[in-house]
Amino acid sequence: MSLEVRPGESVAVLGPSGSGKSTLLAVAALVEPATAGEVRFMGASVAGMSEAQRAARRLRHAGLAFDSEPLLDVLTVAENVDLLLAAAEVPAAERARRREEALAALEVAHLAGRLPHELSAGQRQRVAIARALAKRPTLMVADEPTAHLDSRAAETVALALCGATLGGCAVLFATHDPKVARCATRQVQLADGRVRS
């Protein structure tokens, strides 16, 4: 079965550990190439794209919140967000506005001047999501975005992720939390590497 995530839609992927959720997200975000089937990103097939071409498309159009995309320890929270926006060629004045909005939405604006090692695991997770959403990506992909959070912080993250669809963003995230999954437009189950609606 195929999986399509349309602009303005959020899709929660559920399934047991080892079912392939992280792999599905990595392929969808162009982090890993597909080993079978066809992947289309913004309507175009990515078959035959080089890693450099996938990276350029990912930088321009995707927001990622994966454990493999950590915050840089030598930069403050604000600088971590700015760095990603600068790499995406967002003008300086617009970078400041987006940074402030994203950090406020994830309730971590008060941490803007701190370094990552001064934050809890949950705070780092919310900053990483804010950093990705600040790009205003075409596709937002998050792997277990509420794993280190209490119920209140998890609700904040769920609202921010699903709220991104109002701007036309397509959101794809994996979760074990049924409350977080319920905020999505649609839920799909993954078992043995196969998607089931």
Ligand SMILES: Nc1ncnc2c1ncn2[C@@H]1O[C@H](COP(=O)(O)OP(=O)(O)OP(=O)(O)O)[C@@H](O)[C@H]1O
Second form
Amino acid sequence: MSLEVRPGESVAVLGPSGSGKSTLLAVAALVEPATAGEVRFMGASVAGMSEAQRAARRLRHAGLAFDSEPLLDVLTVAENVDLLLAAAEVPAAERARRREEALAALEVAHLAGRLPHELSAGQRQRVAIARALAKRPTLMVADEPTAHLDSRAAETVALALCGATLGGCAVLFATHDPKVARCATRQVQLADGRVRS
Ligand SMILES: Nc1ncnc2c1ncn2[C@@H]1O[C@H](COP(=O)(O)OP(=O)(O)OP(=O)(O)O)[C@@H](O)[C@H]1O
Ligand SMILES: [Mg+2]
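Okay, that's the form predicted alone, but what's the structure of the form predicted in complex with this ligand?
Expanding to the full complex; the earlier chain stays at the top.
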């Protein structure tokens, strides 16, 4: 069974531990190559792309919030966001506005001058999501974006993630929290690496 995430749509991926949620997200965001099946990103088949082409698309068009995409520890929160925006070729004149907007939406604007090791796990998670959303990616992918958060902060994250669809973003996230999943346009269940519904 296939899965499509369209612009302006958010999809929550649910399923037991080990069912393949993180793997699906990594493949969709061009982080890992697929070992079987077909992957299309912005209409183009990924199989026909070189590693460099995949990396360029990921940098420019994919927003990644995975635990494996850490913040750089020698840079402040603001610098971390700006670096990613520069890499995504967001014009310099736009970066500060985008950064402030995204940090405010995730309620971490007051942490802009801090270094990553001065943040709690939940704060780091929200900063990572803000950094990815500031890019205004074509596809936003977040792996268990509320794992370290209390219910109020989880709601903030769910609203920011699902709200990105209003700007035309396609959003794909994995969660174990049914309440967070409900903010998505659509929910899909994974079992043993396959989409069930
Ligand atoms: N790098 C890897 N190499 C080989 N197998 C892997 C690798 N990463 C994950 N797997 C396997 O792929 C399957 C799916 O793992 P995945 O991490 O996608 O699950 P998940 O649904 O995200 O689980 P969780 O809810 O615990 O995060 C598991 O059986 C796992 O052991
Ligand atoms: Mg996982």
